[in-house]
Each structure stands twice: as structure tokens, then as C-alpha cells.
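Just one chain is shown here, as C-alpha cells, and it is the form predicted alone.
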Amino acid sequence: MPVEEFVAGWISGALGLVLGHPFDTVKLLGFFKGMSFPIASIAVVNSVLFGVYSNTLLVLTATSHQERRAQPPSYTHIFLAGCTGGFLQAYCLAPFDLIKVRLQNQTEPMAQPGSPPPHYRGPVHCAASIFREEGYRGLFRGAWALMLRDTPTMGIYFITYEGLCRQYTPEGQNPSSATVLVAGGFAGIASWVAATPLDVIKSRMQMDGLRRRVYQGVLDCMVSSVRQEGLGVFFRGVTINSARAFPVNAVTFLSYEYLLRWWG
């Protein structure tokens, strides 16, 4: 099995995320709150999901990534393998997830004179109290939600990517830098088009049993939203995620195909 994807996932995530970062907390709290954590974690994740794309597409067209443009597998393999990716992409994301939602959205301010102490003192006191109050279980809290965001949709992240890249490149050659950016940036778009409404209740669904258990379950935490909120709260996020996804995606590709040129 290739480890060159994973690898290049690990370090363009990374890249990523430095620049996301401060995107995906504002519509939270402060700019680089949290980051510490995800940008450690998130490395890990992203190598597992281009790793696993990448792989999957070995098994089903027997061709390395330096063949695929020569060979370019078709979309319906492309699909399969992004969603392959995502899946366990989002099984291993989820407690990193949890954490950084659960730091990001405490609201305590950190010790102060006369202050009272936060409820979650760092990443590995966020994790052990949700351990020790939540259970196993509680680790893993939003976990379907973000299955069902994430497989879908990294499969119409590929797509998108690969087919704007296939449009603006001549037949047998690599995609221009520009290309690249563009494409990879469009397809963060795209892909958080299609995973904010479930987004949305993942993120519920992870603060869900920090003070009290609300929703019983993914379908129980949309029926609520729905009839407290409207359909409208679906699309709560959209334009700061579009705005976070389009600068993000295009350094990631970017980063990770001139990885893999490099290497190749």
C-alpha cells in the first residue's frame, strides 16, 4: 500500500488548517481559540483521508496517482473512493471533533481573580472529563451525524475536483498551479454546500449532555431544530464555511499534489 498519499495528506492538512483555522472559529468564539489541538489532530485525519482515496482508487482501477492522468478513472470511482475516504475519515475525526467543538464553545473565561475555574482546562482535560461523565460513549458523541456528513460529501468533493481539473487541462498532462487552486477551492465549496445542514446538527449533537441530554438521537435533533427554528437552520454557517472552504481546499490540493510530484 503507498504511503506517499498519507503522508501528503498529514503535511497538507496541516497547511490547511493554519489558514482555515481562524474561518472555522469566528463563527464561534475568538480567532486562534482551540487551534493548538486541531492543528495536531487534524494532520492525522486528513492524511487518512487522502490516503484512503487514493488507495481505494488503486484497488478499483489498478493505477498510482502519477497514472491517473494518463488513465483518469472514471466518476463513478472517483465517488466511491471519496466516500470510502470519508467514512473513515469521519470515524476517526470524531473525537478530535468533539473536543474542538466542546473547547471552542466554552464560553468560561480562562482563570481569572475571583473567576470561576473553566469547565475544560485543555484538550486532554476536555477529553478525560467527557470520559469520565459521558462514558466511553460520550467520545464519540455526533459521531453518525458526522458520517452522514462526511461520506456523501467527500465523494462530491473528489468529483468536483476532478472534474474542473480535467476541464482546464490539456489531455495526459498535469493541472497548472492555478488550476489546481481554483479546483481545489470549488471543491471545498461544494462539499460544504451539501455537509452544513448536517453540520449544523453535528455540532448540536456534540454540546448535547455538556450540562443535560436534549436530543435522543441524529432524527431527534433535526425534528427539534426544525420546529424551534424553521428549515432555515439547515443552512446556519454556509457562507463562513463557503468562505473557510475556498482558500483552505485550494491550499491542501496544492500542497498535496506537488507533494506527490515531488516524491514521484
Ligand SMILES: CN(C)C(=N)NCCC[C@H](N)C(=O)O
Given for the second form:
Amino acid sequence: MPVEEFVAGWISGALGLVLGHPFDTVKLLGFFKGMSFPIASIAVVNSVLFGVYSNTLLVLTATSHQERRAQPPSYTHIFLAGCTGGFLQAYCLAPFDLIKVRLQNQTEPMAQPGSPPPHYRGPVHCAASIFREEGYRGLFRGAWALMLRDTPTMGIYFITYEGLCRQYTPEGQNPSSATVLVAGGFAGIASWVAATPLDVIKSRMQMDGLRRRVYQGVLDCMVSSVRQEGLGVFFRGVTINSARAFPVNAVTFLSYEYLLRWWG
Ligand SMILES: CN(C)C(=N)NCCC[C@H](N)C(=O)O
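For comparison with the form predicted alone, would you give the structure of this protein in the form predicted in complex with the named molecule?
Next comes the full complex, and the chain you just saw is listed first.
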């Protein structure tokens, strides 16, 4: 199994998240400060996404990354490989994403004299507390919603990227840097617009259980959210998600493509 794609996915994910970090911190006015936890988690998850995507295409089309410009895979194969990558990345992402959402939504100020201590003191304390208070399964709270969010939207992500690259690149050639940046940016926006409804539900499921259980499952969470807040609830955060998605994914795809070309 070729591993370059996993390594390139790790490095490009890390570079993308450096750009996305200010958006992540602003998004929920949270306490998710510092870079070590996101680098250790999101970059690993990106490595799973790109590695599984490329290796699934290898299985489906018998072409390596280097051969794919000359023999482009069909959009059906790209979609299936993207969905496979999305499904597996969601499984790896679930505990990390839960910790991120719990820390971001924590409202107690961090260690101010005289104020009550925050429920979670940091990522490791958060993971240990969830494990202690909610059990091993608690670490995977919201994982179903995450899988439903990421499986189809990663198909959309790679189809948008490939479609735009093919549109603006002469046959058989590698796309230019400008094309990769624009195609990567729009792939990020398309996938996040499609993912936002389930992203909202996923975050609510992940916060559920902190004080008491409110939702019976993903469907119950959807129905009660729409009943209480209307259909607009599914588009909460879509603007900031898209604003963040363009630079993050432009840089992710540019670094991924160039790393594989250098090694290739
Ligand atoms: C949930 N969705 C839509 C995605 N994860 N889309 C792919 C973008 C991945 C990138 N690391 C990012 O955070 O934007």
C-alpha cells in the first residue's frame, strides 16, 4: 500500500489548519487555544482521508497517483473513493472532534482568580473526564452524525476538486498552482455548504450528555432542532464555514499536489 499519500495528507492537513486556526477560535469564542492538539488530531485525520482516498482509487482503477493525469479516473470512482475516505476519517476524527467541541463550548473562564474552575482543564483532562463520566462510548458521542456528514461530503469534495482541475487544465497535463488553489478552495466551500446541516446536528449531539441527555438520537435531534428554531438552523455557521474553507483547502491541496510531485 503506497504511504506517500498518507504523509502528504498529514503535512498538507497541518498547513491547512494553521490557516484555519483563527477561524476555528473565533467561530465559537472558545478556549481551544494552542496548536499542538489540532496538529496532532486534524493532520492525522487529513492523512487518513487523503491516504484512503488515493489507495481506494488505486484499487478501483489500478492507477497510481502519478498515472492519473494520463488516465483520469471516472467521476463515479472519484466519488466512491472520496466517500470511503470520508467514512474512515469520520471514525478517526470522532473522539478528537468531540474534545474540540466540548472545549470550544466551555463557558467558564480559564483559571481566573476566584472563579470556579472550568469543567475541562485541557484536551487530555477532557478526554479522561468524558471516559470517566460517560464511558468509552461517550468518546464516540455524535460519531453517527459525523459519519453521515463526512461520507457523502467527501465525495463532493474530491469531485469538485477534480472537476475544476480538469476544466482548466489541458488534457494529460498537471494543473497549474493557480488552478489547484482555486479548485481546492471551491472544493472546501462545496463540501462545507453540503456538510453544514449535519455539522450543526453533530455538534448538538456531542454537547448532549454533558449535563443531561436531551436527544434520543440523530433523527430526534434534527426534528426537535427544526421544531424549535425552524429550517434556518441547518444553515447556522455556513458563512464562517465557507470563509474558512477556501484558504484552508486551497493550501491543503496545493501542498498535497506539490509534495507528491516532488516525491514522484
Ligand atoms: C466536513 N467537511 C465538509 C470537510 N471536512 N470537508 C473537507 C475539508 C477538510 C479540511 N480539513 C477542512 O477542515 O476544511
